[in-house]
Amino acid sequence: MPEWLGLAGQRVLVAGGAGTLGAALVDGFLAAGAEVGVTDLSDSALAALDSRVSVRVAADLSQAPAARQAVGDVRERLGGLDVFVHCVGINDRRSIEQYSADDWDRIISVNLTSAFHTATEAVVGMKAQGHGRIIFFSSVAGRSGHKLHGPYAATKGAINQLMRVIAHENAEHGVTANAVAPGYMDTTLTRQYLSDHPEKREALVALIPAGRFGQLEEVVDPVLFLSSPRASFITGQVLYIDGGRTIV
């Protein structure tokens, strides 16, 4: 990993770091020399992470008290927090009328409520120390009106706006906030969907000018850059990592 990124010794928390994409991020930060903490839903998922992960906290981040406590616990055990990445999200592809009130509440709480409370807690320490990086995982669905993505798209659009407000409120304190918005990626969510609907693969790939799904490292590397001291003058931005999906 290039030393010019300046991530060696940085104290990093990846929320959702036990998932497919989250674990790839954890590996990337570790390779860059960062000290990494992870919070995710279960101890069993956290146990599967690289042994170099120094702090692991199991918590249901969809619950406000648990979300704030988890970030506070990791920050205390790391001795501070320089980078916070929110990589938590679920989707359930249906038409709007097929979602129940409970379906809506669940997606909102997992995707958006967790983002608000974890990032809010992360900002507290970053403002006090005069620097920090916050990265949210958005989606191309936060920009485009994809069918069968109602609650999910709503959360990602809201995360984009939450990110912009955090960026505006905290720029003077040396804290940046940005989002990355992947398109169709080779992740567990995508694999699960295509295992149930294999006939959809060709149609999805046809929507991507690059003609393929994205690979994990193609998301990890931009996140590492935005998390680094090199990105100190970039804030309030959504970076689309989508093989051209949003230009057509």
Ligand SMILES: NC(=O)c1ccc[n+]([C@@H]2O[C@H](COP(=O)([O-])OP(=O)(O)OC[C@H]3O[C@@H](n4cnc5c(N)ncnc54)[C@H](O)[C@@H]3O)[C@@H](O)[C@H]2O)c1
Given for the second form:
Amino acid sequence: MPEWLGLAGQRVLVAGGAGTLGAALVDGFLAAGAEVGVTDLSDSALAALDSRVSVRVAADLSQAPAARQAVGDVRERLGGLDVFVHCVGINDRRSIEQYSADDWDRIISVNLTSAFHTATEAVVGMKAQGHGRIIFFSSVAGRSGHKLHGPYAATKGAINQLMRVIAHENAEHGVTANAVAPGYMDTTLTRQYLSDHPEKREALVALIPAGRFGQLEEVVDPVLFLSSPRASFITGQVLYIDGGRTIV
Ligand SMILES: NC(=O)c1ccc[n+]([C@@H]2O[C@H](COP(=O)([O-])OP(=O)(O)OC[C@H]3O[C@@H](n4cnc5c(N)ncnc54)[C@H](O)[C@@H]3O)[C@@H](O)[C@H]2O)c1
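Starting from the form predicted alone above, please write out the structure of the form predicted together with the ligand.
In what comes next, the whole complex appears, and the chain from above leads the way.
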């Protein structure tokens, strides 16, 4: 990992760090010499993480008090927070009339409510210390009107706007906020769907100018850069990492 990134010794919290993209990010931050804390839903998922992860907090981040408490706990145990990454998310593919009120509430609370409360709690300390990096996981679905993504797309579009407001309110305090918007990746979130609908993979690949799905490291490296002191003048941006999916 290039030293010029300047992530060595940075105190990083990855919410959702036990997931597919999250765990890859945790490995990336550890390789860059950062001190890493993770909060995620279950103790068993957290236990499987690299032994160098210094703080692990199990919490249902869709619940406001638990989300705020988890970020506060990790910050206290790391002795501060320089970087916060929100990498929590669920999806459930149906046409909009097939979602119940409970389905809607569940997706909104896991994807969006968790983002609001965790990032807000993280910003408090960053603002006080005069520096910080916030990275959200958006999606190409936050921009394009893909079918069967109603609540998910709504949360990702909302995360983009939440990110822009956080970026604006905190730029003068040395805190940047950005989002990455991956396209189609081969992860837990998509694997079940693609194995249930094998014909879909080919159809999706045909929509990507690069002609393939994204690899985990192609998301991890840009997130490390945006989290680093090198990205000090980049704020309020959504970075599409999608092999060109959103340009066609
Ligand atoms: N996989 C893709 O193709 C893709 C594409 C674009 C965006 N994204 C986004 O990237 C992020 C990570 O996705 P992934 O593919 O790694 O999925 P994943 O399912 O592997 O990871 C999601 C993580 O969120 C955690 N989580 C879910 N509900 C939670 C809750 N209530 N409280 C705490 N943690 C909870 C899960 O335990 C899991 O560790 C998500 O925001 C997703 O929307 C993924």
